[in-house]
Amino acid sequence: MLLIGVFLAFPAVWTIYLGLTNFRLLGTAALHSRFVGGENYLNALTGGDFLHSLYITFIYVVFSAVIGQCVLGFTLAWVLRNWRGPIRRGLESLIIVAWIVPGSVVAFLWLAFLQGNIGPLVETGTLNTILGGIGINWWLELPMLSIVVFNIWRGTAFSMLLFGAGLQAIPPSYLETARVAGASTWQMMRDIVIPRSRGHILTNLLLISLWTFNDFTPFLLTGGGPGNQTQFLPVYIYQQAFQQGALGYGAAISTLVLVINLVVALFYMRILRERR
């Protein structure tokens, strides 16, 4: 309880308090901040920047985590469920490497992979070279798509491992009996696999949704640009609090993000309780 209080409860309470002040990193407000109540929250909810960041963060979570990582992870787990031997271990190892490599290293590799030809001193990226030397700068022309693909590649391994454990818990006799009875793959998936894996699916969705919602790695790739197209909420908080120096406003945004995370977690937990 002491560790939880020092490293979780106290910082959360302090963040809520800062969100009610005009505290800044520099200037007179850094020494003599004043209580402004809900002014920071009102500015956030009525301003376009926060709502824009919230919207693109939602798009990022839905397409890269809920659809991308979850669907691809389940597909890989289903395809590999009956594989044995070194081929399976090799494929699993390659997929897991993408998950365990540090984020800064992965970001650098993907910057080089999707780099476009933007001048005589900058070489064409790996993907453009593979495609025949085309000059598309993916981070400038298709930033959202690039980051969605990057996050799918990075986080699919966790979903695959979790779903793999869930599929192993399904008695093989269930699937064999359904197959003998003439059930198609879709029917077995709908009536046996998904219902018996619902707990794993909901747990996976909860974890990857929260991880993606609070992911700061896109800042290493695009810095929130170009033109705020990838200014997700964690990036927006960092820019407001540390680059702009508005710690009070940044703390208010952090509090709103905390509330959103709690709502999402409670939503998934309620579904899990209904399942039981």
Second form
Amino acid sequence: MLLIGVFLAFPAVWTIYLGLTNFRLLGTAALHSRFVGGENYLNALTGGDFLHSLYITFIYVVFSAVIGQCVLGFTLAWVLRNWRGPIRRGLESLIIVAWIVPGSVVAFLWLAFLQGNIGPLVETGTLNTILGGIGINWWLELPMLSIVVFNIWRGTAFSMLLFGAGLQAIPPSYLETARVAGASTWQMMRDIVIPRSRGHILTNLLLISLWTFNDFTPFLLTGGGPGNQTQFLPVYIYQQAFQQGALGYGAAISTLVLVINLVVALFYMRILRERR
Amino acid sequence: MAGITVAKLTKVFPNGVRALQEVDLQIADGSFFALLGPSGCGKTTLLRTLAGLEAPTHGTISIGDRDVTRLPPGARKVAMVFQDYALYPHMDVADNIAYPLKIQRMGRGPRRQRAAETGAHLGLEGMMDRRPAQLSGGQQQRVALARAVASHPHVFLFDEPLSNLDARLRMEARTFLKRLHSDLTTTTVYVTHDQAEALAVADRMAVMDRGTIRQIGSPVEVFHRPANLFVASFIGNTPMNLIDAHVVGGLLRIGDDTVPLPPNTADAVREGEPVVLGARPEYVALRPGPVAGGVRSRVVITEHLGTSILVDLESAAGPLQAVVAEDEAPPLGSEVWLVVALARALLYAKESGELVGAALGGPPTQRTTAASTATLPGAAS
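For comparison with the form predicted alone, produce the structure of the form predicted together with the partner chain.
All chains and molecules follow, beginning with the one already shown.
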């Protein structure tokens, strides 16, 4: 209990406290920080930067996690469910490798993969080499799309594994009864597979939404740029608190992120509990 | 309404298992047909191939006058009831019963109405709004039946529908199925590994072993004249005694004992030929002293079966069994002579395992055990 208090509860409470001060890394405020009340929060909610970050983070979560990972993971799990043998194991291993390799390594691989032709000293990225002369500078011209694709690639394995377990739990006779009755694949999905996988789908959405929302890897890829096009909330916090030194402001945004996470979690758990 | 014709049906699974080998089968329109066999004999594969859930490697299937071999399951107008019933836990009883109707695009009102009517016919009144988990095993089984009935299929396919019920309910459900079939007269194919169930419900049956059909006939025919040793050993509550013997001088030589040939078999066997004498434990008698035509044996174990007693014997020809009346059990360890009721005995060629001669097997005219039980009520041992 003492350890939990020291290492978990104290920093959390301290962050909330910091958010109410004008504490900075450098300068006079570093020595003599002042209690400023809700000023940081007011700045965050009225200034454009925070809301912009919140908005693009939302887009990032919806497209890469909810639509990308969840739908692709489900599709893969469904297609692979009846496969046996080396092809399945090979494909599964490949997808899982994407998930277990450390983020910094993966980020480096993707930087190399999508590198544009930016000068004679830099090697052209793998994708542009494959595509030939088009030469799009992916990270500069389509940063959001690149990161969304990257995150789908990286996170789909988890959804696939979770849904795979869920589909295994549906007795084959459920689907066979439907097939004998003449149901199409779509009708089986709608009437049996999705209602039976409800718990798995919601748990998965909860986890991958939160993970993606708090994901810091985009910083390694784009540093939040170009401009602030990929300045997702965790990146924004890092830049404000540690690069700009505004620890008090960063702590306030962290607290807001915490609240958003809680709301999202409660929302999913609420639906989950409404299971019939 | 439709009969089923299966021609040269072969199913080889990708792992090389030959589940069905050139199966030929005719199932008459309106009949209650049982597929019986030990696990792994191919009976379930045959049923699933009829349903279209498995594609045959070779051969054809016709339902009515349609060749359905390449049709998807939904186009065959069949309904299948699975061993686990496959009721959808997230739907109420009415929606479960009406699910095939929903797929046929019947509106919600009419289909729930039809579900309620079918359910009522099957004794499910007042349960339409419940979830499957709130029903007993027997009720769940009837919901699964109602779902099959409600879509008015041409053929019912039942995959061991009673095996998840306890013994008492199974008897009730068996009678229920039989009555349902006589009401609807829909062609029914019924897979079971329980020979007693097959004998009880079917009007025709096929006994399968390792992907082939070993005998087709009415339950009476299959029970009284098993066509080969496999069927003989598989059918019957207590396994048939299959006694190794040699034909010596127009008689059967069993160890040191000599037993006459069953009627109508003398012309079908050669002198010296190894044969197997088949006699159900119910169709033998035990004598306390040496008798002509008796097989000398010793009592090892007796098991109480209620109104009768199963006696396990040891003889020169191997282990034997006899069923005697409840008050006629010989003492353990005593020597007895087993006398085969020859009119009901069967003879098989040892080598081919096939039935030889025209042994009658025939239905029993009068059971000696039943007679003695009747005259000595309550004379317990």
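Note that the rigid core is defined as the largest set of C-alphas that superpose within 1.5 Å between two forms. Numbering follows the first chain given and starts at 1. Because the structure is a prediction, the values reported are computed rather than measured.
Relative to the superposed core, Phe7 moves its CA by 2.7 Å between these two forms.
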